[in-house]
Each structure stands twice: as structure tokens, then as C-alpha cells.
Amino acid sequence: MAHHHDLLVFDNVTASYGRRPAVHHVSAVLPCGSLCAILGPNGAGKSTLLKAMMGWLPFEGRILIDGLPAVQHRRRIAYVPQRDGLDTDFPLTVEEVVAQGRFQAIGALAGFTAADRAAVDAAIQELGIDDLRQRPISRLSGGQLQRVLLARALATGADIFLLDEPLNGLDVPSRRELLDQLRRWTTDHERIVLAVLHDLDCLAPWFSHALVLRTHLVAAGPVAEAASPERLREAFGAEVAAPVLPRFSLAGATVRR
């Protein structure tokens, strides 16, 4: 068992809207370097769990990072919203959007320092969007915009990333590129990424862990066990064909476990 250092722990977490629990009794442990898929049918509580982690929703139970309540580590957590919730008509450039990550970290009124500038540049380089710096976000493809949002999250200085439906609406090459990027993020930099997924095709070979919800916890752990056909059928019911096999081949992906 890994030492409690650098772990994300959900301990019997229940989050509610008003009186109705949206997700309840979730317990799971994620080590550093995890790329974790959050799976489940609509209304299963997938996004709710992310919002509880961010402290945007009251919850019972404990969410711990390094043995301390997540709220004490807020700077280590960054949320990446769904792209379709963004106002891309707003005349911002790629660089300006990534820089928003620093304002989140330092407060909008503080001066933008050389260190802030360096964090923005490093995030832009890591996501491979240097050539897009001055492009208005209204002129980006879905895959490019997703990388910009990841760069903004990275610029905050976080090392735990919560992604809400990052693959929605991306074509297969863009998905593969994004999944490769997230895999490298976790394996090379010891970051933790939790991604709400709709599409089960994308699990293998990228994701190391899965958290399967049906408002209650169906399974959590390494992806082979937690997202087995049995567990997925339990979560989704009959609409999951057994076994769950990719409809398209994502072969050729390089994966380091």
C-alpha cells in the first residue's frame, strides 16, 4: 500500500443538492500518476463528485490529499470545464486564456510577475500550442481549445486535474492526441487526472484507474477490475453491450505503465 503521502482519498463521500444525494458513499484511493476515468450513466453523479472536490458543493465524508482535507490544498486542484460551456465569442487570445490560470492563483489585482509569465509560457510549451498564442479562441478547433483549457489549468500550478467530459465532440485523432497527452501528464509528472467520460471506447489503453458510479459507488480501482464488463453492466444496465469493445481502433498508442 502506498504511503499516505501524495494520495487522493475519497472516504465515504456523499454529496447532495438540497436533500437529495446526487452521489453517495463513495470511497476510493488514487495514487500519484493516476489517470482515472469517472464512468456511469447520466445522472450517476459524475460531475457532482468533481464539484464536491472543488468545494463547490457541500458533502459528507472526507476528501483527502496527502492526508489533509482537499480544501486545504485548493491550489493543487484545477477544474477543466466542458468546452461547450465557454463563451468563445469573447475576443480573447489563446495566451490571454492561459494567463487566466495565473490570475486564479494570484488574484486578479496582484501584479503579473516574471514567475507568472514563466508559468504561462511553460504551460503553453507543454501543451504544444506555442504557434497559437495570438489566435483568438473563436478560431480554434475543439482539440485546440481543449489543449488551451488544459494549459490554463496547468498554469495555476495545480497537480490534480478534474476534467468534465474532455473528449466530447472531438474526432478520433484529436481524442488520441489528448489521451496521449494526459497519459504523459500522469506518468511523467506524477500528476493525478480524473476525467468524466461518456465514451467507454477510450478506456484502454490510456486509463490506469476507473471510478464507476450509479449514484452509489459500483467500483473503484485499477481499470481492468473496476471497469470490467460485469461492473459496467452493473452501472449502465443492459445498454452496455458485453463485452465492451472499442468501435474504432486506437492502436499504435504508446503506453508506459
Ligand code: ADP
Second form
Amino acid sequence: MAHHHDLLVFDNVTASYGRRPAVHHVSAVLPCGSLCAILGPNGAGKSTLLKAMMGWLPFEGRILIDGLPAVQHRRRIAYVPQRDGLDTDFPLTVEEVVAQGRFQAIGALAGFTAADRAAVDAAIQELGIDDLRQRPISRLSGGQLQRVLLARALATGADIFLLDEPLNGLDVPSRRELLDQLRRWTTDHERIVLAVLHDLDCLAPWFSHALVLRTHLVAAGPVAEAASPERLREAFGAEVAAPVLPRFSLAGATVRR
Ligand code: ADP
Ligand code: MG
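Moving on from the form predicted alone, please list the structure of the form predicted in complex with the ligand.
Below, the chain from earlier opens the complete complex, with every other chain and molecule after it.
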């Protein structure tokens, strides 16, 4: 599913709970094929921005996909929730969870067609979880569960994916594996992925873009400029930057304070 000239545009977006803005004046442009990190300290509005994109929260300004308000392209967007908020004690298999993606797309009361079956199979294949099909989700590692959630999102037919802290709780090898996969997943298929990140170690070499928040927009654009040491210090503050920045490297060059 290629949409070659599609763009995701945030135009002066301000989203509020009640009267208090949780994230404000965000403007950014993301081309197709971009893997964008959403960065910022706790409470910076990262999750809120994703919720606004999903239409779960009122906002001012515009969020455009391909020049149209995102609500009109609602089916092209899939939200992948944080794993630690999920109840995995449910007696569901991997295949059943991926199939939920189709029910989201077609509505729970519609019949499951051959096309739905094909979409589920394709998503399972692409995420490399074929051997896990019949496994209960209670018996998956964090990395496996994350791939199942991505497959479910893919099965909806979306091509814009919003991931809230997908790397949390994964060990280093699983993180790298997932990041490699997200990179291929995005660039090879002209999708857009926005992922809320906690760990700046995970930026390079995977992410092409960054959107840095501190309730207001600190920076947005190609990762080298938007997530420069100056911008990150501006977002996180010197005290947080101290343990973070020396480990952060871009294009092989270790950034010092
Ligand atoms: P982040 O994901 O960057 O940690 P959030 O987007 O979750 O931050 O939150 C941004 C701000 O909005 C915070 O001040 C938070 O307390 C507030 N907030 C988040 N969710 C709600 C809610 N459901 N009702 C009211 N305020 C909220
Ligand atoms: Mg959050």
C-alpha cells in the first residue's frame, strides 16, 4: 500500500484536558517513510499528542493527512498502546489478537471474510510471528507481544502507526530487533511511524525524524537537528541531560556535555 506523496502535518496543534493545555502549538511535517521519535520529559504531552491524532481528545489547530483532516483518514491510523497497560491474562491466542485488528476495521458485527483472513495472515507473516499463532498471549515475551500488537495494527489496513513507548521493558537485544524491524517496516512500505521514546540511546541510527516536546514544541524535523544536544537539553533540562547525553551518539560521534 504505497502513498507516495502523503504527508502528515501538524499545524499549530494545541490539545487540552478541560481548559488546561497539555501540549500546545505543535507544528511539524512528516513525509512518508519517516520513523519519528516523540521525545520529552514525563508529562510533556507525548501521549496526549497521539490521542489528539486518534480523535480521542479535542484540539485546536489542524492535523492533516494528505491535506485532509486526520479524522477523515481515521482508518489509516492505528494506535498501539503501551504494553504495561494491557491485560494479557485474557485467554486469547496470538492469532485471535491479530484478528481483532480486522474487527476494528470492519466492525464487530460484520462477517469475517477471506479478505480479512488474508489481512491477518499477511500481518502475521510480515511481523515474523507465524510460529506463535496458537500461543496464548500470556506466554509471550515483551518483544513477542510488541510484535503481536504491531501485527494487529497492521491488520487494520492502516499505514500510519502511533506507538506509545514500544521499547519499555524490552532488553537490549529485543530493542534492537524491534527497532530494525520498525525501520524496515517504515521505509520499505512508505508508512509513517510515530513512537514515543524514553531512551535516547535508541535514536540513532534508526529514527529519521524527531518531535521534541516540553508541553510546548521544542523542535521538530530530521533527527540530527531536532534532537541535537542543545534541543534535548532544552527539553529535559541540564539535570536530566547529565546522565542521558554522554551516552547519546549520532552518526557515530559521541556527544559530550
Ligand atoms: P507524557 O506522555 O509526555 O508523559 P501526557 O501526554 O500523558 O504526558 O500528559 C501531559 C499532561 O496532561 C500532564 O500534565 C498530565 O498530567 C496531563 N494529563 C494526561 N492525561 C490526562 C487526563 N486524562 N486528564 C487530565 N490531565 C491529563
Ligand atoms: Mg505518555
